[in-house]
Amino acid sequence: MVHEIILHNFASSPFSEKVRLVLGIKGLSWRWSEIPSMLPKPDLTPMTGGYRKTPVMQIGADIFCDSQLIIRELERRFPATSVTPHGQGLPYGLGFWTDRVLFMATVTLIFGEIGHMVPEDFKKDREAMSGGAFSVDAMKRATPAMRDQWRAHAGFIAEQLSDHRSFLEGGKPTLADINCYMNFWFIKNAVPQTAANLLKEFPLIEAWCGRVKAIGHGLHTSIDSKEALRIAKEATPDAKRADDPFDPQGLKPGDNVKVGADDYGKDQIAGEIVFGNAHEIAILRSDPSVGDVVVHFPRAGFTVTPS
């Protein structure tokens, strides 16, 4: 049975519009699930285990974790208008550029604009996230640094574009685009103002912003996170077991893990190993909501343990 791809995700999620984008480069057709920003998710913890970040991306009983796996699953399963029309390896390797370095600078540039306003809860939301204090006065301080740093790094890209190129490898939309993009879409919508002063200085990067932008969604509607629970409960997991001869733990299949991110919203979840190579490990675990699922997660950036 052929499943729809169910997006949990909320819109002010960066990490989110990531895989929107891509889902609208490909013109797939995906339901889009609402999801909190922070903890409790009644209706997803059943799924992943407890997975803090966003987005999630559902296939019927398999649930892949991070904007990096999901979007190398949609290449996988889709790869008729790839995002990485130049090579598989080094667009993924960017990410890690983007997602940590670029996005540290500029959720501190964000938070220490607008800090004060965000509500407590979210504040303590955070703080377990992190495990470190949500500091808004840090923030603030850290912001003549970050300032600089935002951009440093904004200037790469706009060298980038220095040719008058419409997108950052050529004339199509990649993955580079897709990476780069996030954190001015963030700022952008978050704090519009700072992001035009910011922005002055790169009317190429503000011009390649709208080319971005106007890729769109592909066509989504909307699905109940109830029903989504039905769906996963209803379908069997496409995963199968496979062995991975090089893992450096002489992990296999079988064998009881745990699987956490490395950087921040490190809760382990636990499950047994049903594939794994270079890029993905694959979970097997159960939920009396959901019953036996399949959860992905990338391996670069994750760590694996046995449990």
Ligand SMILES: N[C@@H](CCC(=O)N[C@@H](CS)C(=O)NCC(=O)O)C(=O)O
The other form holds:
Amino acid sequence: MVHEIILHNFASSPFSEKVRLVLGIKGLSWRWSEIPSMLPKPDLTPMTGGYRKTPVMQIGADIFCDSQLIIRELERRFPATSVTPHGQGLPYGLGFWTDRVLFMATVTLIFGEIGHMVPEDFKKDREAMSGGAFSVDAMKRATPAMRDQWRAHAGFIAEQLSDHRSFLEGGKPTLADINCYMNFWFIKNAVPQTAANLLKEFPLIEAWCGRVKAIGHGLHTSIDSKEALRIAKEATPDAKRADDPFDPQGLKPGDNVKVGADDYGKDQIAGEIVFGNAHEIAILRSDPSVGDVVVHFPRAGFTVTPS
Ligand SMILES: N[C@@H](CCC(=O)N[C@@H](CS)C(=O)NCC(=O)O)C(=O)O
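Form predicted together with the named molecule structure, per the form predicted on its own context:
Below: every chain and molecule of the assembly, starting with the one above.
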């Protein structure tokens, strides 16, 4: 049975914007399941086993965590409109620069400016997720240095566009555009005047942002998160058992493991290995509200611990 793509996300989430644009490039129809931007997420965590970050993609009883793996899975299922036409590997590596180094500079600039307006419960949620203080003062103090860094990193992107190409890798948008753009989308939405000031130096980035924005999000209709749970419960996971002869820890299908992100939101998700490889690990788990589901994670940026 072919199941619909369900994206569990919320409108202001920059990592979701990456996936929404990939869905746009691929011209796909999909369902938008709205999830809260902080815990509790009662219709999401039973499905993921405790993974709480945004976005999560569901296709039947297969659950894909992290934008890196969601995009990889969309590429696998819908290869015709590829977002990696110039080679499949490096755009994912680029994501570690855009999603961590550039993103942290972007976050500091945003919350150094508007952090004092953030509700207390949101701050507490993010402190629990990151294991550190949500200190607006510290972000304000870091802002001048981060503004320098942000400019330097944005400068790489401006340089790439300096021959007046339409997109970072040529005439068509690719994952390189999506990974980079997320940071500009976030800062433009959150602190538009600051973004406009920062981008005065980089008119080619402004123009490129307009072209990426114009891609849109494909065609989506909303779905209630309870309905998504019901779909997971009625479906059978697609993932098939497969050996991983090169697993560095010698892990095999059937082994019990815990999987978690290595940066923030490190919740450890328990399950039994279905398959693993250099890019992905899929684990089987059950919950009364969804039955058996297979939860998929990227390998890069995640730890896998035998349990
Ligand atoms: N590496 C993750 C990062 C995702 C992430 O940090 N998302 C933010 C929202 S854009 C988040 O999870 N915030 C906390 C939450 O939504 O509960 C990915 O690429 O999907």
